[in-house]
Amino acid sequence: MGLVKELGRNSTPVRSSQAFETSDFLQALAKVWADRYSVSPELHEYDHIFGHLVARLSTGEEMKVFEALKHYFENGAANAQQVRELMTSLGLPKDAKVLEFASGYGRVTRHLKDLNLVACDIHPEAVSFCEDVLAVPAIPSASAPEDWEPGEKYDFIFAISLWSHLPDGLFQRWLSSVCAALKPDGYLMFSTHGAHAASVVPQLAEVLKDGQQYGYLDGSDQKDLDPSIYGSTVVLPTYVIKAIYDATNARIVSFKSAGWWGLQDEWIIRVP
């Protein structure tokens, strides 16, 4: 999900790469998916996520499609689901004002429709995309965390996959600043690799040597942004708890070992 590339203080917004190819074959399998969730059915060339799902599911080019649609559709199901879940377990109303931050292509965005939600996201195709297709209103992220600009404030911000892409210092700022998007007693979700991923992705665990509590990989799906701001982040409970306290004034409701596809750490905290 794709936010953030920092050139100094330039808030130019950044612009997608990379474009696959929408087939009349794609189309029609997506709309398939799409049915069975009553979704839209549409796909940006530049939906990173998708692109990425595509080039490294199945083997032949017809399966490649299909295994990455099936993907697309049923995840994206299934964590909107786990954000409505996670609303309800917070005891937030079905009104509360909802953000998404780094929100892509609306891969879980278009899931979302019944809730009172904002997207957002760094690419301005993404934006447009949100609101004209999906119909789902959204706002731009900017390139520096203090030049964000989100509008008014929100009873719940969620950020799924973000913050395990951010290297040390914009982790913090955008802590800030996100935090500060939030209403009293605003709720902010976001995920991390932590402790469970680096033992099950040897890469990140490569990057923890000597005790130390973060480490970061160049390199993600989204190619359009530059490795040195935006990679593979992995963080133990030790450096997040730090961030949280040195750049919000929230505290933490609850932090759960691999709560997203069991794979990154979920982590909860509250603004007074």
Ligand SMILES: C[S@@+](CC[C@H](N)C(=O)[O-])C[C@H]1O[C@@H](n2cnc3c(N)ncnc32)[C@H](O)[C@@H]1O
The other form holds:
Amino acid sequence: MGLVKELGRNSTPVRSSQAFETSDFLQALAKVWADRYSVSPELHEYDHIFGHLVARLSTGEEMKVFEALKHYFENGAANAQQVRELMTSLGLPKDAKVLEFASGYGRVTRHLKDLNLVACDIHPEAVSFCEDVLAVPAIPSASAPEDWEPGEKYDFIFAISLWSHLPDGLFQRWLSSVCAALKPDGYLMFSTHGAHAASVVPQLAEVLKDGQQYGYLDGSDQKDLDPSIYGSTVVLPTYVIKAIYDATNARIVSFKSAGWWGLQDEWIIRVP
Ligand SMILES: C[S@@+](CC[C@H](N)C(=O)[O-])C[C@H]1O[C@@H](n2cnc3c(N)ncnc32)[C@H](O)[C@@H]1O
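Having seen the form predicted alone, the form predicted together with the ligand:
All chains and molecules follow, beginning with the one already shown.
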């Protein structure tokens, strides 16, 4: 999930035939790591991490594939634990209704099956994968926040590495729509690239120059998503605080610089 890796990636989209050629080897390795955490070893061919793995295999870097899978499962488990600890620190009960917004193909989701969890993503294949393969209820998202139909309300919504990719305008509109899907007193946690990310990723620093509080790059890990809805975003606290107050009636509960992977900032807000 590191931005440096995401920006550095330049591989072509994974084709099914490529996926079939390598799936036995990948699945065998994936099982080694998945078994350690008692989670599903399944990877979806469109998961962008799967794309990294296939690209490495095609260059004969089997050891790197092993390391990447280790990272996928270890980091997914660590991120899931961070979510659990966050819920505990917020005083949320074990049976709280939770939505993982922008779940992707379940890197974290698969480690949270003990929660009362629903997954959600803009990619229909990711929604089907979470539901059919990982056996986690899942709902679709939408390109326009106003078209999203969450169906029910949640005590806690978390979005790991989505607002770090939303352009100005959608940044605020998604805050508004997602907060509207919270029950009274519900919490939203989202992550952003902020000052720390800009200090370690030169491309982000570049778009933040001249005292800007917001910067945006067209490139991202999700090659099929149009840059008008998803790219790589960097925002400083003044921008985020204004977005929260303009777009929602939530109050800010906490802010942790580089709280995710030592890279992305963590914001927690609560609706009345
Ligand atoms: C960087 S990935 C993070 C995936 C996952 N949260 C994780 O940590 O592994 C960003 C995800 O956001 C999803 N996404 C992009 N735009 C979205 C939207 N408008 N609504 C829901 N999901 C979206 C993408 O499909 C992708 O799965």
